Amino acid sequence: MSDTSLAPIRAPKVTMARTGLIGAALIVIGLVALFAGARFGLMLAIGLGFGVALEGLRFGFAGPWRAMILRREPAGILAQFLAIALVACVAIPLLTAHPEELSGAQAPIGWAMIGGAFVFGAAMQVVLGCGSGTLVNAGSGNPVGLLALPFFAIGSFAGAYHLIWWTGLGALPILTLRGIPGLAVTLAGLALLAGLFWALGKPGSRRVPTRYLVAALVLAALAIANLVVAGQPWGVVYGLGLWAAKGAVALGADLSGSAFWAASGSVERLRSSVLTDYTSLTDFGLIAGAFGVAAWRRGGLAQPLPSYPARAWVATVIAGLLLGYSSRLAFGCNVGAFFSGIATGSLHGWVWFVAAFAGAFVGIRLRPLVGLEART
């Protein structure tokens, strides 16, 4: 029997499955809105949007950095800069006008932050996924992402546990850009970076594909919605650490010895449902959105287990732990520090990008050494 003759039989099943995916997403969003509140249901919907956009448009952060370093293809990074610029045009004026209602991704620049960003940049190239990338990879059924994710969460919890000690090593005061001058400086800096990467790019590979432009527009719109609805910018790492912290408490762990987890805000979140934590909801949405896109595609979840050597899986576990731990020291990942940091006027976002990009060179060289196939 030919493939053509099978099409009429398979099509209704595919349509029903896709209708089921959409229906399930709407039901879950409705249930969260009903039991936790409309704002939390909306945050889950925003998270789903992030997951669908990143997986559906094959866009991310680690991949474009790798493409630039290995092949001098700047298109992905240029799209990232565009998305950040679009968010900054809305976020910085909003933060300036409503400082008590909205908060940015501000953090101090210090030794731990710089070192954490460097380690994160290396580890994310080992597993080919940053914070959002690891969630998307896990949601789409990628075996490396599935293994790295729980250790990312454990590492984030541990990094937060020790965070105050690390920041005590020395840091500058939090420096932010606000108002029209701050926005102008941010846009000028992004334009300079874009020009630099464009100039370093290989001729013929500088054009930004349409899907990257669409991804930049969609991510910017969702990030702005995240800021307005949650009152805080898009982030990833805190939610993962909170999940591990809740697990530790459930197992009887005493977190009072950590200045971070013993703080009143953290204690309140540990006692509350994860369905009332904005970052957790967007993280759940990222995973579910990526799962939905992968399931939408025929055979999207049928990923065979790669034939990596044992050391590759050990390296994945270690890299997952380092991703979580280092991102807490660096006050975020590509999303919380780089994307949201720069977009909301925090100078630490710029320093984070430089340190993490330098670390990416190391991670790219480590990947084949630990038995993970080099992908270009």
Contents of the next structure:
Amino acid sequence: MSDTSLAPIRAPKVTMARTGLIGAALIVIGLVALFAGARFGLMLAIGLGFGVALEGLRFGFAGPWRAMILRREPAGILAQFLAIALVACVAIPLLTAHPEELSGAQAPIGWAMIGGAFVFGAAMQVVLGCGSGTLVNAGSGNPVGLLALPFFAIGSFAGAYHLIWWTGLGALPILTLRGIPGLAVTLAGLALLAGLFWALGKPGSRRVPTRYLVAALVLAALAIANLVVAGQPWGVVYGLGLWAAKGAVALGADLSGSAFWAASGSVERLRSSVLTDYTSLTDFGLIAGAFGVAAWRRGGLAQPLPSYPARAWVATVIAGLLLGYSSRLAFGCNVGAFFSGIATGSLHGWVWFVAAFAGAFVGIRLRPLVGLEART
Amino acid sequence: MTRRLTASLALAGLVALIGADLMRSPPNPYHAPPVFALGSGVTAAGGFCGALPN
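Since we've got the form predicted on its own here, give me the form predicted together with the partner chain too.
Whole complex next, starting from this chain.
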């Protein structure tokens, strides 16, 4: 009875709150466009789109890998392959036709890259959050994601600081698939992988739900927009490392001892506003977009915080540091290396996926040991 | 405690980060690049996690 009588009062409140969320997003995008530049406002809007899509459609990377490994449910991974294939269909021909204006997520395969991807795969299963996932989790109020995020940034800064030393351990030249033949090989590889995971999947769980298909389409459209607007693919961890590096410089740190941070391009970006850094803008959008969805949902922010033992929080801090450090050695996370690497024809993306997926088996075993879930 | 607290902390951290950076490195809209990189004729030069330093 009371619920019925209060409903007309609550409805306008909810509508006002939701209108406020949309209005706030539009105002912030407009302010960034006005005071930093239209391209940067557009990049923030694309980042917000990523955040809304990932949180709103409950799609991600770590969760589907876990579902495949633990329960042989391949739907999420198949949707990831679909999104990558859709981006590749546009990105690889565009990169071939406009090599000056656009750059791919192209990086060398090497020992540190493979080791980094393995560690990243393990750490992302410990906290159940990858590069984009940690940002989305933090924005939607997941305390594990919130605690992991600053340490992810510090790890990313430190990993970049040491990147050249690690790469010196041995790396191949950058190998890329270009043009229509490159696209054909990429699509064939994705189809083979999809077939393998489909075959390994449990019968009855192979159908990709509509929600995942929509997520794949939206993510692909946003990733293509990211490339067209920024001239580079969707990435996550560079921005996080930049925030920590800017913090270190503000505290008086001298980064001239790092071949990475002392390079001219890095120095320029350290001096520039974060509102002009593409990965920072999409990272801001991921956090804010996830917040917006959580606030939009009825009861989305009213969920009680979970209770974990102390060792779980210690593990979260360590996993956050490892996520950041390893993703720099691996030349990207699930977004920059796996998603954007494969979609823009870089062979390191394929190797990254194999190494990180192997690491995920370790992370899934570690997660209950550190108290982040009930032991089974 | 609910997620309202942690989500608000995340957003507050974001605002603090951008605010602190704005005080040290304010953007200059007069140096902004064209809206779209594609078709701009300008070489891509943003920071990216897959790129080695130049």
